[in-house]
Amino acid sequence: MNAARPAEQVLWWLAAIPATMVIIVGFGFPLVQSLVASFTRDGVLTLANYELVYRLYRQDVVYTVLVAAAGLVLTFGIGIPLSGYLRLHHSQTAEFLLKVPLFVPFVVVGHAMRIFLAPRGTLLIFLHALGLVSQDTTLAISEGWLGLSIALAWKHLALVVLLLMGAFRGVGEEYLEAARGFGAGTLRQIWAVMVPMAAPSIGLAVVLSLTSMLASFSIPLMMTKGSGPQMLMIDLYHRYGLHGDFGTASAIGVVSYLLAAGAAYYYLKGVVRQ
């Protein structure tokens, strides 16, 4: 058993070199590319793309970060409890349909909600058709943070509730059974006893969600005018693709990139705490 060891450790070591190969020259070597034509114009050195972007791309930095938080906010908010729900009250179907977004490409998803939150869109006809708006109506929210975090959060919730079904799976019977025993309710055996026991799962979701969502770049090219903010990836491809300025643009990736490794840090930091 112990003569295997070393065979075996060779053998797992060889198996990692293919996927290591792809992160070093798909990841590693285009992050270091960026990183070094961030800091040169014209072969020298210089922080003037860092400026340009401080300059002119500030506001999006935090029209960025907002959009994605506030998209977190809602897949989240709705993703906990509908999946500790499901994991209380099973139901095929229920799992099906939220899992659907899986499936829908980004460009798809953006077309869909510009069209259903157009100021006449689809979703005016249904509240005009309740009652519940004049005809005279119209909604302001397609080319907005709120149209883009609705979007956002629409495509990222069936990802958020595959992951959080999973972890509250993992939830033992016998402690919900326990707080049931307690006179706990549906919500409180979520909010009390699954969010606890899943919290690594729930952070690992936050972080790819995150992410994801800071490197958005079909939806918000579907859903914005191109006036008023914008989201980075957009900027980044104006930038690069409309310019040929490929400093300034891995400036903008430099900060996108710190952005989302910021999340990833506090993630790992809690995992290696516990």
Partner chain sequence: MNATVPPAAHQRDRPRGLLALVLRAALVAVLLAAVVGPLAGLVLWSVAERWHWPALLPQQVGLKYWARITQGDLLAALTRGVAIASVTTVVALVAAIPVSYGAARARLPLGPVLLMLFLLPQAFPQLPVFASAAVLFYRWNLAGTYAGVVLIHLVGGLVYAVWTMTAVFRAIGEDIEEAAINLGASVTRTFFRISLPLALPGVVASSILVFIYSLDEFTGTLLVGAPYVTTLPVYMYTASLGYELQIASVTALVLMVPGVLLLVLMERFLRAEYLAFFGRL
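Given the structure is predicted, the values throughout are model-derived calculations rather than measurements. Positions refer to the first chain, counted from 1. Take the two forms, find the largest set of C-alpha atoms that superpose within 1.5 Å, and that set is the rigid core. First, how it differs from the form predicted together with its partner chain.
- After superposing the rigid core, the Cα of Phe27 is displaced by 2 Å or more between the two forms.
- Core-superposed comparison between the two forms: CA of Leu14 displaced by 2 Å or more.
- With the core held fixed, the Cα of Gly181 is displaced between the two forms by less than 2 Å.
Would you mind generating the form predicted together with its partner chain now that we have the form predicted alone?
A lone chain is what you will see next.
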């Protein structure tokens, strides 16, 4: 076998050090520091930061989970039937269009959606031009949960459809044929055959989207302007940037780690399996 000679093994190890150091210095160490900072204030061990998080931000924790949940429902409510339909009826145009949001950076999505969903934004302008709304109409979703979840779903749908189509293509044609033989239509083939058979991949896609939505920062930052409930990452940014309160900011961070941790566990497990 082609096992490397000991001297070469040392060489490969040495070559791997710089990249490893970057992750440790740029991510691992800061991660540990934020954990420590969340339990300290003025150099003393305390839970004061968490008390403040509970007092000021407990509603925002709920809000963040709800926005992410709404985003998930939208993404998969559209993504599953769409991917299933495209598995059965291939359409190059539709697949190309669906890939576009993958290539649009998060910040740009935030800005585009802010303009699109504003009280008198471009969506309303288009609807008015089509004669669907009157001149007095205003749209009040751009800063709320609905606008946020629409923007998050718009960005995430592309990746989800890509993952789901890959999984659905893995479902053998013979199973679908059998279902068709029993008279199953498109929807029936999706729900009764593709979804159960691709369940692990769907689970992974759900977890990937959920962690990303819970920790979303640039989209809400571009879309919201400060009043009402906020996403946790916005609270963290203000706590850190405006108040210079690194301890409380870190405690918010730890809450977000915990929210993501359960999901990340399955994410890592899924990736390892692949």
